[in-house]
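So this first bit is one chain, no partners, the form predicted on its own, shown in structure tokens.
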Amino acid sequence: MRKQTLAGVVFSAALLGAGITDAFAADETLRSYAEKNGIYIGAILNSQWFGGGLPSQYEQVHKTQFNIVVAENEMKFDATEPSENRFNYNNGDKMVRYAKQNGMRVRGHALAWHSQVPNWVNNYKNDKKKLLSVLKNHIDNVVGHWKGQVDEWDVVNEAISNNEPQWRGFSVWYQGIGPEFIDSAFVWAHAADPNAELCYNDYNLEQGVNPKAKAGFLLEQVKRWVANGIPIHCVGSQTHVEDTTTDKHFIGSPDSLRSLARELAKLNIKLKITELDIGFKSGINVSKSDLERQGQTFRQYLDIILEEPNADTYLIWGVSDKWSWLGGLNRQKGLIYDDNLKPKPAFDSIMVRLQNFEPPQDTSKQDTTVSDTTVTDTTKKDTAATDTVGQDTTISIAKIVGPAGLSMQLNGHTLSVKGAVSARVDVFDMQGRPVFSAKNVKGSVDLKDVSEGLYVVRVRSGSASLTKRIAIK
């Protein structure tokens, strides 16, 4: 198998039967398809959730669609140790209980960071010995409190300068201790919970692995940590990027992040996308085509997690555009649900890609038989492949029945829809990109303008939704 099965994740029958507010049927969720593909897909719990400040619909969407969770702010240093040696775990405990009840993996964010450090820590910035003691005590207590419950930690967050490849100089930890605080933090976290995965987490890692880029600098540090036996298991790429039409300075490259994943694989280190959003500059009008392009970019980053063997996590920094930190960056509409918690084209693009991803076959065990099958078996397989397409076409022509009697039937280029007075039909290519859409379909729709090939068609009528792969000839 390409990735291990998510044995610790439970998707209960009760949850599958629950009412769902988004467009897909109850058994067609990001979560269910992510689990089938052996990956984690998730979103933060926004800070308003911890105080009961979000509608019930928010939590229903969150627990239905995602299988990994992290707190937006509630496990950071200032939240967990607001005054010296006095710890507050209430909100973190609430999230851990929620995760357990809903079969979710838990990320802890973050132990050592230059920001959101309570003022009392600065009292010791000129006392290295004391500051080391403060950091160790914090990690011992926080990681120890959630030992066996938090599956992975961002041990060190954003320690690299954004302007040039070097350590961030104005961090209280760097100023008071030096760069060795990073090595120590990983060692202490591992001692507190030997079974937790430990990550270094940062932004702009999607901007290249050359020596002058942040990812290039980090890669050299990871090599050093691995060589020195520092217990690091993963690198988290925050991946806060901006759409190319607004400001190219901010756009990241999925190809560059994939290159980082492959370099990390050589060191037996995982790559995780931990804080993804793809925003547009505030103040501009965002069109339908802009949102569709945004969905394609979300899909391109998902491809890394699906296709690279050492990548397993795709976590979005928010659920709905209504509750998003992006306003502080002068950005907007960077998430996969709109202000009304309705799924956007980005949701569709992710869903279709998850539905139709086929992992590359592992041929390592077949190498010894390649020469035996070249003459005869390969020819037969080629013929079978051709037949398979024919079979797909036959299947797609057969009547497909969905929820509440909703059904569709493809004959040539005509898609007939039954069981609904009117319906919406959306057609996607195999990468999740929209290629055709029609509203208020009454009985049938002509797909003659859709090129030959394999597609995914989704028919929606009210709360009923039916999705199926089709072949157009």
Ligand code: 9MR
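Each form is matched to the other, and the largest set of C-alpha atoms that superpose within 1.5 Å is called the rigid core. Computed from a prediction, not measured in an experiment: that's the story for all the values here. Numbering follows the first chain given and starts at 1. Compared with the form predicted together with the ligand:
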Second form
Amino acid sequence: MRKQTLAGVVFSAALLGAGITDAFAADETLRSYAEKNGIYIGAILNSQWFGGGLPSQYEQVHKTQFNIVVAENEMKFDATEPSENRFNYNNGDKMVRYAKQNGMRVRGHALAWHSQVPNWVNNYKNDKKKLLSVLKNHIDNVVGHWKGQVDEWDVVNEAISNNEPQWRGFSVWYQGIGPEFIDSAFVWAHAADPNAELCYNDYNLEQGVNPKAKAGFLLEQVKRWVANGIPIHCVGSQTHVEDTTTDKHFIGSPDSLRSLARELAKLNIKLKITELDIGFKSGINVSKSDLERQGQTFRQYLDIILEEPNADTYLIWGVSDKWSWLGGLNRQKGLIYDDNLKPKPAFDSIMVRLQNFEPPQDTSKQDTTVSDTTVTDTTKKDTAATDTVGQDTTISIAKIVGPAGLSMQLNGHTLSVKGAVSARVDVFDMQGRPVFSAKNVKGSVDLKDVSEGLYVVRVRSGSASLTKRIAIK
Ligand code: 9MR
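Mind sharing the form predicted together with the ligand? What's above is the form predicted on its own.
Following is the full complex, with the preceding chain placed first.
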């Protein structure tokens, strides 16, 4: 399977550099590097945006940094069909226009879900035939209205129970129709827009792929749907997770989610991360190192999307910690921008990863090529910096030539830069934190103050830029 092409994405956004740390140039945005890697990176449009209640900087950050969008609440059942057969598309239309203007892909969320169902639907809870026609009518109209404009839909959301691997009981659709509401919803959505990608979306899917976990149960259903010709194309993993150091009870992990991606690949089904946040418990004091560790976890989830061929989307459930649903879950600070819309270490961490990811060219050589410290092996599950450095006994990199003849070469601790009158050199650690920076470099620069480890070095001169992963011993 190939990554989805981003050919349709037009980069018309004014890249003004909003929300970019000083370490990154104005044209270095998450979306520009995501596009280079053939993936989508996004954040919801918060409900407050629809009412015009957010500062202009919010939208500036959003459209500059992201290339896929989803509405926090505005395409849900209660928003789109508040009373029977009377549809309201105003807010959804507003988002679709915004996405078009800014060259973004659109996700639709969500068609059949137990929550945010308007009261009138419950009047029919004991009438299976009527409920079926209510759900069909909703899907026909909503998917039909945005046919060709909403690229992918969460057709069914959260239909599996939290604790036990079984269907969720308290759902008007499940109780009134039975689990076959799911199969039908996919069939109707496909009929309404045959080109839309259709997903099953749920949370706690990063807690292991075994029969006792939600992901194991889901996998069995996906196998059945695929075998029965149900038009399902993707699984959305919401990935609302918690920092595992400050909450010892949280059991999710990037490795578990990666296992699910690999199982889904066997069925030709994609995995998307659709609602990512990595929160801390409310009330605890979140330190700088907590935020850096959070950044590393953000990067580990991104690695799945970059490395697994059937994974293509990395969507965060919010932009800034200031406007986040997480308080309601007794969590805090789970996003990549702080209360003042300033990028957090998590932003730097995923930015540097996006900039430096190199798809493996020859997988048979994985883990073996260490003579060149440019370390093209980026395919490990977790970029275990210490392991890689441990295998790497040299500290020179072959000459790397980039655009406009700009080149760099590392010998010992001396980085030589050629092809530039003067250059800026930045070195970042693997979590994207700047560890060294020098301006007006002519010829060479001494990195002796950079301690042993794995880093990313970037050389820039004018509009030319070269970035490489290096090991320093
Ligand atoms: O972020 C949404 C919040 O504003 C709503 O009050 C809430 C109501 O159910 O839904 C939130 O979004 C949820 C999403 O639709 C489905 N997955 C869980 C999300 C966070 O609760």
